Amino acid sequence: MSGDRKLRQKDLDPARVAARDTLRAVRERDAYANLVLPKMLRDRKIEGRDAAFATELAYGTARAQGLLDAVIAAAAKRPVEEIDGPVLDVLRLGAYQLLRTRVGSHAAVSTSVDLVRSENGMGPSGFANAVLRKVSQKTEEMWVDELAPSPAEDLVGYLAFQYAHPRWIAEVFRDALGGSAGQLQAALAADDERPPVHLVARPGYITAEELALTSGGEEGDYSPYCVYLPGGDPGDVEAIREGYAGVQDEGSQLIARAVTVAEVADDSGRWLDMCAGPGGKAALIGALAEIDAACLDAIEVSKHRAELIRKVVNDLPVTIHVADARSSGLEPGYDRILLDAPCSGLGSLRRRPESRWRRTAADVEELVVLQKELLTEALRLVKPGGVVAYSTCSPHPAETTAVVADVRASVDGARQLDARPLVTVGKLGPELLGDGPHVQLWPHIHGTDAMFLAALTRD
C-alpha cells in the first residue's frame, strides 16, 4: 500500500500539490499564502505556467474561502467544520477550479479526488468525488443566487457573499464609501481579483523607465518610481536581485513619497519612520533622504522585522532603532515623520488572500487604541512646523478619520493639513482625490491598495 501511495504522489500534478500544501499551511499554522507559496515553488523547482497555475489556485482559493465553504456545506449537507481539514483543503481547491477557473469539470474533480486518495484512501476520496460532482452541477452565479441573502432585502449581505468577503468588512467599506451601493460593489469586486505586481525603482539607483525596460514591465500611472510587472516571478528581475528595486504597492510608494515632499520650513534633514518594518517605505524614504542629504531614523519594535529593514536599507542613511515607538527615547525635533501605523490591513486584502477570514471587528478596537497613542507621540516628536504623515493600509473610518480627529482634538496646537497636494503626481489629479483634507485610495478607483493618508503639524 505504501508503495502504491508513493507512486500516486509522484503522479500527482505538482502545481495542485503545491496549492494544496499552501492551503494546509494556512489552515494548520496560520501561515501567509504569499510567504509560503513562492518559497515552495522555488524549492520544488516549479516554474513557468505550472507556477502561475499554482499561484492562481492557492491565492484564489484562499481569497474565496467563505463563498467556497458555503457551497461545499450545501453540497455535502454538513457544516465544513465537520469535514476533516486535509479533505476540506482539497474540496476548496476543487470547488474553486469548478466555479472560478476555466479548468474542465472532469479534470477539476478527478485531480482533486486523486489528491484526497493519495493521502486519505478510498472512503474520503469517494466523499470528495460526490461533493465536487454536486458542486459542478451549478455555476458560481447559480450557487450565489441559491445561498446568498436576497439582494432586495439585504444588498450588503448579498454583495459580501458574491464577492467573498465577511459581512462586517463589506459594511466597513460601505461606510467608508459614503453608503454608495455602486461604489461598494466595485470595491468588493476589485478586492476579489488577483492584484497586479507593482515594483519600486530606488531613486538614485535606477529610474522607473530603466526598470520597466529591464523587467519587461510598464511605468506606473502615479508614483514616479512605480513599474507594473505583467507576470512572472519578481525575484527573477535583475534590479531586484541587485537591490536597486523592490516589490511595493504603488499606493504605498505614494505615501512614502508624500512625507518627503511636504513643505517644511528650515528642513534640517532629520526624518523619522516610526513603524518601519518590514522596510519598504523606509527603503524608499532612505533613498530620497540620501539624495536630499538627510538622515532617517527607523523604529521597529520587532527584532525580526528590524533585521528585514536592515537588509533593504543597506548603504542608505538609515539608523534602525529596536524599540516601542510610543517610548523610543528619541529626542523631539524631527522635520518629517511617517507614521504608517499598525492596522487591520483591510486595504490590502487582495494581496493577503486569507487575511479577510482571520480578522474580526474586535481586532480593530484594540488597534485604534495603539494608533491614537502612536499619533500622539508622533506629534510630540515633530518640531513645530514639521509634518507628520499618518497612514494606514485600511479604509476603516475608526482607524483613519476618527483617529486623526480624536488626536488632533487632544493635542494642543495640532492642525490637519491638506494631504491631497502631497500625492498629486503623474496622472493622479485632484479629481481623483475627493474633498480632502485626507486622502483615501481604493483598488477600484486608483488600482492601488486602499491606503489612507492624513497630514498633520503642530504650532
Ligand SMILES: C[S@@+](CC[C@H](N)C(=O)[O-])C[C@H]1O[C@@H](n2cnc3c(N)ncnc32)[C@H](O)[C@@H]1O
Given for the second form:
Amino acid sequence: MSGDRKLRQKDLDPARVAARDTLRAVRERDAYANLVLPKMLRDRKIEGRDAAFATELAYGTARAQGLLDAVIAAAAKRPVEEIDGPVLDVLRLGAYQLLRTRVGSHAAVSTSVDLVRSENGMGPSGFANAVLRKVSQKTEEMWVDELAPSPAEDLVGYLAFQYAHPRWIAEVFRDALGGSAGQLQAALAADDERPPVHLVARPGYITAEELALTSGGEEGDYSPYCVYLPGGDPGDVEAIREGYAGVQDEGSQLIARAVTVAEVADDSGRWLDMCAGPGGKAALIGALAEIDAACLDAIEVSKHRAELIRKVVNDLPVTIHVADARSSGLEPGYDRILLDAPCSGLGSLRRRPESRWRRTAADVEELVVLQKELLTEALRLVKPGGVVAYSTCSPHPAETTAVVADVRASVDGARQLDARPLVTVGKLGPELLGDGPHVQLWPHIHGTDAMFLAALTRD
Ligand SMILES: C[S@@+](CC[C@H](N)C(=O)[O-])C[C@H]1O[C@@H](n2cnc3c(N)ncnc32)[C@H](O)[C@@H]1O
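Could you switch over to the form predicted in complex with the ligand, since the one displayed so far is the form predicted alone?
Below is the entire complex, every chain and molecule, led by the chain shown above.
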C-alpha cells in the first residue's frame, strides 16, 4: 500500500478513532468497552463533547451489533464473517451513525471511508463506501421491516431484531415477564437505550441531598442514597474523588439496603457479603454497618476483585477474605447475609454494551450449579432467624426463582420471606413490586437494572 493513498491518522476525527479502536479491542481481545474506552479517552486527552460523542458511538455500536451486522450483510451481499475485521468495525460504526444518530449521511459515510482508507487503502475504502451508501438509502425502520422476522409469525424474533438483542435473551425476558408481549417490547426498548448514571451517597459521609446539590444531579426516586446524574463524567464529581460517593445502579443500592433493614431478632452485628467483588454493595453495607456498630465480612474468590473491594471500603468495618465462599472456613451464626451471586448479568446489558452478543445460554447452566451451592452454604452460615438476601443482576428464571425454589426445598428448615417490604422505600410502593415473595426490578418499570431479590431464613 503506498503511503500517499493513506490518510494520516492525525487527519482523522479523534472521537471516531477512539470508538473504532474500542470496537477493535472488543472484537480482537474480548475486551470490555466500558473499561477500554474511558482509559483511552484519558490517555488521548479526549474531553467534553468529543468524549461524549466517542462514548455514544462506541457503546451504541457495540449494543446494536446484531442489528447492524444484519443490515451490513444485506447491503454488502455477503455474511459479515467474510468481511475483514478492521473494515467490519468501521462499517458497524458507520452504519450506527446512519441508522441511529443524527449525524448526516454524508459525514457518516465519508468519515468511515477515511477511517478505512487510513489503514487499509483504496480497495477496502471503496467497498466501505459502496456498503455504507447502500445502508444510507433506508431508515432503520425500513431495514427492520425488510430483514426482521414477520411480527405476525414470530413476534419475539421481530422484537429481538428491532431492539438489537439475541433471540434467546428476548425469550428469557419474555418468560421472566410472564409472557406479555407489551412488557417484552418495553423491556427490550429500555435495554436498547443509553443507561442513566446513578450515584450512591455513602451514608454517614454525605447525604443524597448534598450529593445532588454538589454534582448537579437529582435525588433518586427510591433509594435514599441515590442521585441521578444527568450527564458529564462522574469522575469529575468531587464527592466521588474523595470517596464519599460512587457510581452504583439504584437497584443495587436497594438490594444492599434491603439486607440491613430486614427484621432480625437480637442482631449481634455479624454481617456477611458472600460474593463481594468489586465491592459496590460491600461499600454501602459497610457504611450502614458502621452506623449500626456492626461488622461486615466480605468474601471474594478473585484476588484482583478483592483488591477492588479494598479500595472502596477504606476505613469501614469490613474484613475482606479471599476465598471460595462455598468453603470459606468462616464460622456460622451470621445475622445477615448478602449473596449477590455470580450470574449471567442479563439484567445489566444496557451498562455492558457488548455483553449481550457474548453471553450464551450455556453460560447460564454452569452458573446455576454454582448459585445453588452458594445459596445452600449461605443457609448453613446464617443463624436461625437470620436473613439471607439472594440477589442476581439477572431476571433469568433459571438463576432466580428456580434456584431459590430448589435450595429452599433441599435445606431443612429453610423458609422464604416476603422481600417486598425490604425494598419499599421512597416512591417504591407495593403497586410496583408484584405478587412477591421475591422482587424483580426492571429498567422499563423501575429505571434500575433488572435486579432480582429473594429473602430467606432458617428455623
Ligand atoms: C455479581 S458479582 C458481585 C458484585 C458485588 N456484590 C458488588 O456489588 O460490587 C459476583 C462476584 O462473585 C465472585 N465469585 C464467583 N464465584 C465465587 C465463589 N465461589 N466464592 C466467592 N466469590 C465468588 C465473582 O468473582 C464476582 O466478583
